[in-house]
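Here we start with a single chain on its own, the form predicted on its own, put down as structure tokens.
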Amino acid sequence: MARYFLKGNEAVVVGALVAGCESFYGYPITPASEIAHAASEYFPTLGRTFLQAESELASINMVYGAASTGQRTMTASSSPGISLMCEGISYMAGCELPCLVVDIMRAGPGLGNIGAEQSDYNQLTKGGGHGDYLTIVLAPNSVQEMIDFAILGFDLADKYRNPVVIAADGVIGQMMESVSFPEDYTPLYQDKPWALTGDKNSERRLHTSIYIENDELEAHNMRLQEKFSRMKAAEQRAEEYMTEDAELLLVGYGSVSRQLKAVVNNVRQRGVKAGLFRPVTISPFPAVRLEKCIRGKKRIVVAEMSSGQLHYDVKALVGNDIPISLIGKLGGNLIEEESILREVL
């Protein structure tokens, strides 16, 4: 199989584009510009759409109005872009649309600036727009993964009808690995009978979040809902490396987690018997993977870009059964193998 030397913003658009990616619109921000570089790039050569759009508000809808139509389509943004999207991921959850939605996750709040973070873990994780509504986010800790990412992302939305992310943080999308691309993948889910075709002999097809009555909007809120469970069930994924006998346990994602690894093997040869837990999607977070790893742990150390947001979540689940501390790092720092060590040795 053939190799190729990408950068994970450029891979993530190459992933989309083997899924059958027809439509990119976006505004370009750093660290994700990338991606909007080489969208406009190889879409257009391909036969497909590219358009830079006056801003990311308009991006968002522009992609509402493609994923109307059936259309796999897909925008990318970091943090402060993808906080003015989040009205329209929003409105793409309500109506039941999907789409692939690329977060390249700067340091923040407001602008901060162009270094990586993993601080949108929470706006990500727990919905960011208005209202009762849920998204899977998965997290790339590989450009290889940015590519295989994109291609799931667009099969999950499709099966559920509801806006897919990638959280990838800076290090992630800037990054540059070896990759191969899937040389016999097919599509899922291509009937989409609830598409709007423009044929004027088709049934009348409406995609709205307009719901006037309150009982209807209940209604309708609860069949998400329904959805949205099924989703917390079947779609939790984690990586779990040396975890079996381990009693130190590291918890991260993204390209901490690469760290993290780097510490488990460390470690090990001090003999100390660690493990790593990694969530792959972060949400639904992978509580039933991780309740089962941690039977037998005498530690946990959560290690993430931010100040404790995954963190918290691992404490809710884990209580007070074990004792848990954070390595969190803020402002664009990453966080050294080093500073992990001095952690837990």
Given for the second form:
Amino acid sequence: MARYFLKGNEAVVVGALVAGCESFYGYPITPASEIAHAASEYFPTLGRTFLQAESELASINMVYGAASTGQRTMTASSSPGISLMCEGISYMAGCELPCLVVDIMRAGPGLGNIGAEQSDYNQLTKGGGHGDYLTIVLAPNSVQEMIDFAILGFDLADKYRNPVVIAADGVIGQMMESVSFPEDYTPLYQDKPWALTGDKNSERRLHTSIYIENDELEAHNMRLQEKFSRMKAAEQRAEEYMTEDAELLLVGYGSVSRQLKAVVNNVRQRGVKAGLFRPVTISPFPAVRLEKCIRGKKRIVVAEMSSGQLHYDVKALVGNDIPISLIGKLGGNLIEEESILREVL
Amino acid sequence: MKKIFKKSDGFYDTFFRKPGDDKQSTTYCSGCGHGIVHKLVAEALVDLDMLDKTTFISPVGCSVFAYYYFKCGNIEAAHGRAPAVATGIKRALPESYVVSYQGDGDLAAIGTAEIIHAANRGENITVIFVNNAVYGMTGGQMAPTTLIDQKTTTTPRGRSRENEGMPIKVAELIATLPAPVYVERTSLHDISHIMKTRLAIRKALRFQKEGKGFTLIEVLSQCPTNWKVKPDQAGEWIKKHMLPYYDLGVFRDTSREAEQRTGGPMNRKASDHLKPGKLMEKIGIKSESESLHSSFSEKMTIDHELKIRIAGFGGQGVLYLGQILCQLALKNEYRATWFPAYGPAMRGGTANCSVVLSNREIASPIFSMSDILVAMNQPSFDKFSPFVSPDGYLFCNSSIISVEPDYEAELRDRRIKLVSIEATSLAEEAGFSFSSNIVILGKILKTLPYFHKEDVFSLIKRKFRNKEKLIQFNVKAFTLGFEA
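Since the structure above is the form predicted on its own, I would like to see how the form predicted in complex with the partner chain looks, so please show that one next.
Everything in the complex follows now, all chains and molecules, and the chain you saw is the first one.
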């Protein structure tokens, strides 16, 4: 199988192209800009649309327009830009329009800096925009997963008619690794009887999130909630590494999970029975898997590049039965293996 | 008897989406201008044979429910965002027509950026801009187009120039841009002006149909409810208050010069479904596994995670040196990760990257202690030399780095092998001062023969394809480093 050496930010674009994404609307921001660079190069080469919008608000609303036609479409940004896009994501969830949003998370709040953080966790998994909605949030920890999740993300978006987010931290966006592509791929869920097609078929089709009658809106929301329940039941994903006999369970996602894996390898050599639980979907949170995984564990350590946002969800599930501690690194600083070792040994 | 005044065929026969029992009348107040503008647009879409191919964008504001009425594809946009939504639709369906219908709060306040940029890109859409100098739906607050001294629920003392600024003249503003094809302001205050509005709307839609580009019609329209006048007095109100400030007429018409947009970048057709391999070929991304020289007999093998840090000035090829090491590893069926220190540090100043090569899955691309440090300048040497593991290697560009004898002794104590190479001067000797990274690569592979030099040459050839001179310089640089 052909191997390619790609940067995370480039890989997610190529993955999207493989998935049949027809248009990219975006606005540059570090550390996500290479996504726009690659998209501006490759989309037009393939006869697809790339447009640099005037803002993140415009980007997500162009995506909203493109998605309403049934086209696979995407945007990408980093944390401050995602904050602006939350308006549009809420509208798209309300209208049930599919799209892929890539967030290369940087340090906040406010302008913060361009270092890697994971502090968009709450924004992405708990809403961000207004109203009761949920998006599927995939958290890659390798360049390969930037490709795999771009493809999976579009399939899930179309399956549920809902925005899907790829939440990668700056490390995953910036790093290079060797990757491969599926030999062949055909987009799933391409029957879209709801799409605006610019012809007579669309005469009675409408995309709106306004339901002026309370009862109608409630009914609409109940339908959405039912869909979100299905998403929660079917789309929880997690990776476990050496958890079977582990007494010490490390929990982390994204690039942090790579460091945690190195720590597991390291301390296993010293006779410490450690294992790694990595949420692959941070929304829906893989509660079912984690609940099973924590059985018999003596200690849990959560590591994240944020101030306990993941820890909160883990703690909510674990309760007080197992001691649980947090390594939360902020400010764009990476968590070094040594600091995890200090905590766990 | 022939009906001469009837509901347009551009409207749904019954307004099935409208809640309540009355599915025939609109949601608008009596005397409101929206009903008139709706009818003019609907009739034009039918008469120009555009209706079936039209997507109508309803805005936020009183016309939020325009989709109750227009018999075509409908979509509702967030406040101010309609021109962006229109852009997404039109780019996806370039053969179709898009009408973006917006009020003054929507278009001229919260959506200023979107309208200006859609206009400036010359999107082939038609914007109907209804200006009634007030926020209707929200309860009669000030709009960007509210007139000086006009009382609204947020300007109870009247709009003042000092506090709120002057009313925005949208048509004039949009007409200053080079791209729009047709911009006109009309009014609904009497029959003859309604007829002029009718013509303007038809013209704008026709230009879209002809592929000419962006059109905007600003319509001065009645809001008797919020103006607190009787419906039959609202036309008078426009005449008295709006016309003195808002000139009517055509502000821009380049329809004659406007080129047909067909075939331009906006008219891209959906691309064929390509298999990934074919797709990669088309966008020019090459695979890493084309040639192997792994028969090299004296080759060292990597049987652990080899952690390499490369640091120097931006512009010394620090990042590329890391990448080429990864590519060499991949050619030889190892795993490799590359991670740069990114951001402002890369825009002048220092640069560094972390490389991990391994014969198995690489856990983390990040490390603090390295097995190999390549220091290309003094600050990098000073910063990173304390973080080299025992038995590690420190490659140092001795052209610009000086190592104190005391420190050399300390490195020996730490069992670190210091390998000095005059990288900067050898690069100059090779004829290309930017190739000090490749000089060092030569030295690394001489010291640690993990990879065959033929692999290096093929990667150099690929990197600088069609630039014969650069290939020669870099091959020479490598050889000088290898033999130094």
